[in-house]
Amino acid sequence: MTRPLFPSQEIGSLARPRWQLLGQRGALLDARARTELTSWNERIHFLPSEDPALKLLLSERSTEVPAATVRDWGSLFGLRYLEALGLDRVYDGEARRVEMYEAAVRHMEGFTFEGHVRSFDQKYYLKAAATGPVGLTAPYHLEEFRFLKGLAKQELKLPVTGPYTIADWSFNEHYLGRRPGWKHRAARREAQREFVEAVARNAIRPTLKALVAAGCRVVQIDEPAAGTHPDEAELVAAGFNAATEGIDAEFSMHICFSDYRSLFPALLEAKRCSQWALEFANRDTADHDAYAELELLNEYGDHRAVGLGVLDVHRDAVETPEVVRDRILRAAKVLGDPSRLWVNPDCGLRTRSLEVAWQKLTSLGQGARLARAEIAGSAS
């Protein structure tokens, strides 16, 4: 597949449209939700306007539209939204998933949900404890992938929550409780290793095998917890290796909001990782060139591709195309090889409105084009 220099990709979740949230609950759409659905459909044309079910959803009889239909439309909306922005690799903004942790753990054996805990801002997730051996009830993400595979116009990249993050965000009762001397640091580390590798081998690996058998070729392993305990970077790599062993697909690893220097060189042991998808934009200021940190890869002689975070997902302020261009060119200069770079937001844009995310991703595409033109001009 021929791609332009600095191809673009999605990196995670999008905000769920109000019409989808209300429609899936079987609630009447209010005026705001109807306006949102109509205006976005006029912009990206993800549903035919003459669809009887769409007309029903926009009427006073919206509760008669099945939740499954609305859920499918939410997934299609996310796909067409990202395709309309011109991204080279897309998904659906994780439209079908409750949340990146819960959506995975609900398909696993050996977990007991304990209650909600705060994760970020006013966001919460339902935390579970490993109370028995980790297993798998059935491979997950298959339904969403098969739905999108038949509709996608661009290459799909499927995000999967990684084994280290699932273990780190859970209580480790089973694997820790059966170790003698569990209060000691060494015993706790080994119990955590056992937990991570059990999640990887017994739940994520069979899921990945099923997804690849269904036609999935590109998988992003999300490890947002990697920077929480940098001394456990070796467990991140071990979990990645155990999850991807023997599977024929292209794998990347996404780690957001971390001091990457603290994770190297242990992270380099993730053998099947072909791309590091990393954040930088939120730390890039007039006084600090965040992209200079890519020199870390040169120090260790690592020549893998980089998914370059060029959009700050924590602020509504929209980066100009020129800012995006300059970030790409600075990163290319540090790496010495522009062909290694993909461009993406720092992380998922779910905390930003759909309109703000649209404007930011528009600047991403424009900035990539400006950077390509700059490179082409300097080469001529």
The other form holds:
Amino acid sequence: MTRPLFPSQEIGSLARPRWQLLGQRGALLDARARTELTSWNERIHFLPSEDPALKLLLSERSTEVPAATVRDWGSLFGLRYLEALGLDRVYDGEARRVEMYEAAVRHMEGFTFEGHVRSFDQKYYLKAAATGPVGLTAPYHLEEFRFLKGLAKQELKLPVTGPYTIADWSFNEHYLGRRPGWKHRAARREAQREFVEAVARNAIRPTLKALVAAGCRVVQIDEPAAGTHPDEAELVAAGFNAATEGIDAEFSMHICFSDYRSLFPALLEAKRCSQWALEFANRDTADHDAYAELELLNEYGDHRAVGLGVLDVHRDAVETPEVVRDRILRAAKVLGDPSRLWVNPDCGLRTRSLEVAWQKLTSLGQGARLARAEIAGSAS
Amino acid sequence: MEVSASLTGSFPRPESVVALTRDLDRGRATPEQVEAGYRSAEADVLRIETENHLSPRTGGYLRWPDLFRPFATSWPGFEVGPITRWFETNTFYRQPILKHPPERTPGALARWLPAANGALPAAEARAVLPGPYTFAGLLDNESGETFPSLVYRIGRLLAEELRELRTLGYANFQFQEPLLVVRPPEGPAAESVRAAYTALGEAAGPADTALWTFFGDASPVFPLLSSLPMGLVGIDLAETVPEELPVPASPRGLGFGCIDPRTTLLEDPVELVRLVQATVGRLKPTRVHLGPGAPLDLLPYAPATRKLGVLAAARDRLGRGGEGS
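Same protein, different condition: the form predicted alone was shown, now please give the form predicted in complex with the partner chain.
Below is the whole assembly, all chains and molecules, this chain first.
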């Protein structure tokens, strides 16, 4: 497959359209949702405007459209949205998933949901405790992948929440509680290792095997929790290795809002990982060149590809194409090899409106073009 | 032995508030509905604290998005910065960016305080505030002021807040200082910590004060902690081995952070009592206080409430000399 220099990719989630949220709940679409659906369809043409079901959804009888149809359209919308932006690798904005943690854990055995915990501001996630041995009820993400595989015009990259993150975002009752002296740090550490490996081997690996058997070729293992406990970096690599062992696919690892230095050299042991997809834009300020942190990879002689976060997903301010270009060029200079760079948002854009995300991703594409031109110009 | 127990920071938001704040973001709830939800939830937390005979009481500080937001949004000189990881947890704060030497806006803090606390007797209402070292150390300092100077300046501003809170009826103050044990101060920074806490101690006057540490081992910095003019010093037992705490030069109140909010597993009150008694026998604190090792908002609401029951049971058992069920 031929790709341009600085190919682009998404990282994960997009905000769910109002029409999808209402339609899936079986609620009547209000004027705002109908306008949203109509205007986006005019922009990216993800549904034929004469489709009788679409007309029904836009009418006062919208509740007659089955929830499953609306969910499929939400997925198709995410796919076409990202394709229309010209990204080289796409998915569907995780349109069918409740949330990256809960969507996975719901398919696992041994977990009990305990309630919501705040992540920041007014964002929360439903947190579970492992109260028994971790297992898998059935491989997950298969339905969404099969649906998208038949429709995608660009290469699909499937995001899967990683074993370390699943374990870290859960309470470890089962593997910790059966150890004497569970309050001691050493006991906590060993119990966590056991937990991570159980999630990796018993739940994620069988899921990955099923996905690859269904035709999935590119998988992003999401480990946003990787930097939470710097002294557990080796568990991140161990979990990655256990989850991907013997599976023939291209794997990347996404990490964000972490001190990357604290993760190395332990993370180098994730041998099957071919790309680090990292957040940088959020920490890139006038006083701090975040992209200089890539020097870390040079120090360890690591030559894997880098998915470069060039869009801050926590602010509405839209990066200009020039800012994106400059970020790419700074990173290319640090790495000394532009061909290793992919460009992407810092993380999933779910916290931004679809309009803001669109503008940001438009800037990403324009910035990548400017950076390519700059490289081409300096080479000629 | 007189033993008390209390919350030591934010309590988790109940599911009703979670739903309301989410609905607000989605345009399905009004700010007035959310405010009513907070008031009701604060009253519920106060009721839970009362039922468990906790003292002082806090009302849960449910509105605070993070420890610094009330100040970062009201003190001139600050901007609210990027999402930043809150120590080794899956929670985040927005890092305050200090553009100019900070000032203070009188009256701004009042709206962040739990409304239900207004009904408490003065000595029973606890104000939970950031400690000056943690505040100065976790912000992005673009003001040009040196770190030791900033610690002292923030300490003085917090002292002014404290004076104002006393006029509102607060007579119990706790300062959250995780950074003191995660990244202990040295040299001029340690001196600035002393100076800042001297200012806070003076402002407190007869009010009760506590400095609470968490997320790190308190042993290395315990001599400094014990020398500060605070009524008691709290330590996180998930990170600190009590046997390693040095005997302080002068006895002080000791807070045992004995309930771990990083796990839903319930502690055994009998085991806690044994641990506390052994430490008390060695360090001879002037009083003993029990609390969570770190703010309970790392847990969902229901497990956090269950943990408070363990805290109360341990306190009761200690009060009886460690015996009984």
